[in-house]
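What follows is a single chain, given as structure tokens, in the form predicted on its own.
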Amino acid sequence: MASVLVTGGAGFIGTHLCNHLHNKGYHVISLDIQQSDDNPWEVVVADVRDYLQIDGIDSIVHLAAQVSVAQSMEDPDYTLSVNVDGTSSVLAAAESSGVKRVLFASSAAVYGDADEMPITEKSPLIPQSPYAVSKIVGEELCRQSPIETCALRFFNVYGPGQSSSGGYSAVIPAFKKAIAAGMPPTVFGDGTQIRDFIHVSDLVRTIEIALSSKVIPEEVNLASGESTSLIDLLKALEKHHPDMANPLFEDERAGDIHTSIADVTLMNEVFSPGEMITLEEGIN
């Protein structure tokens, strides 16, 4: 039975991934700075920036990070500390303990506002926030490691249990929270922003495939390959909430990207994750 360490295992994606891998028969160890013992998998409470002892681990999925673009603009030092120093610490521990493979959670933020759509893995990296910079540095640390690594560039992940505050993809739970409270959903910008949403169950299934794949690329987009504007997202939500309040439009936030659509050719060729959940299915 393969052993997998999931850093950030108590977070939104981490919890889904630990549950999925546990159900598939993996020996799962979740590492996070704060978590409950109420899980069928092993838990370790630690900060990824600390000295880590991780003997007996076959693979690592490194999810632990400060994930808010907005927070990274306000406190870049903390973001770089957690995301860069944390990644360096995880790789050092992996190298000293014989880990075979590290999958690093990167982000579509590394591309910034790309000139061409859809975005391929060879598109220029144009970071627009300290968060994006931290992910680019993390990717480079992975490339310099003697361990086999892959930077998984997550696009807009959404699904059950996602927080409505912070994070690169929190627009869906934020909209749903406002609708449930009878409040207007807040749109930062004019609503024409384009996103590529991938359901968390599709994401973790693809990560599991990447763990056992014979060959992994240095970096790969993980996304649906489908484009959705924020206005279209609101229309999809309105179908199930016809009485929802009209959205409130506010100024764009610093560091936010306008258009982000992934080319998923490489993902499909290397991992073949199969059919993805549609956004309309996923949000309901």
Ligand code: UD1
Contents of the next structure:
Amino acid sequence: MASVLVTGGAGFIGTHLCNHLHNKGYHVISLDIQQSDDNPWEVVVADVRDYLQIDGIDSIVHLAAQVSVAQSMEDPDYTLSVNVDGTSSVLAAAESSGVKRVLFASSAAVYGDADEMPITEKSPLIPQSPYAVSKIVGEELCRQSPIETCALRFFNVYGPGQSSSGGYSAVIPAFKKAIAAGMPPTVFGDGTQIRDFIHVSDLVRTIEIALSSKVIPEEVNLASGESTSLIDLLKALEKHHPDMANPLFEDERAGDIHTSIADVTLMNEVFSPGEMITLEEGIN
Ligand code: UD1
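For comparison with the form predicted on its own, kindly provide the form predicted together with the ligand.
Now the complete complex, all chains and molecules, led by this one.
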């Protein structure tokens, strides 16, 4: 079975991906700056920006990144360093060791606030944050590599194990943590912002298909194609937590995108991931 190196393998998506690929019989190597829990796959603790020596790897899924838009507004240098230098270093290691395919975790953030919804892969790239810039540069580095690469443009991924700690947690774990503590969830802006949420199990299943797919586009949206406003999200959570506190509205975050909904035609054509978990099923 093929060997796959997963950078960021100890993170939220990385742990799900390593587990999924391991269960499917892949030889999995996780590379992460953080030591992970005891897992049955191989683990390398390293910074992606370091000189990486890798041997006998067929494919790489490059997930390691600074993932928060808000953090990138506060510390652009760190975001650019991890996301750009890290990608450059992973590609250099891949090129010198004969890796056949690199799947790069890009983001819906590259589109910014697009004029037309849903967003196709041909929509213009309008970065609104250093995070978005870092992903655009990462994509370009992939395009310039002689290796076969694909930029997987993740929309908003959620699911079990997603961190709720610190000030940069994604919206679903942040809301759930507040509700569990009997505190009001904090909404940045008026709550009308729209996201396309994809459950992590649907995402990792699709990534596995992309590893072995004969046809591989240069870039593709990975999303559910369903739009949900933060107000809708709060209503869905309220069904299971009728006593939850009313949300607290704070100022909109700098760099934030208002509306993000994917056109998933290309994803369905090339990968056929099948039916996806609805947000109602996935959040509880
Ligand atoms: C998320 C991902 C990013 C990914 C992108 C793809 C995280 C931390 N970010 O960015 O890596 O590339 O999707 O679309 O996983 N919000 C609140 N209250 C909170 C937290 C957030 O109102 O407590 C708001 C934000 O201001 C934003 C929306 O919820 O409007 C979503 O925020 P967030 O979950 O951080 O995700 P994105 O910025 O969309």
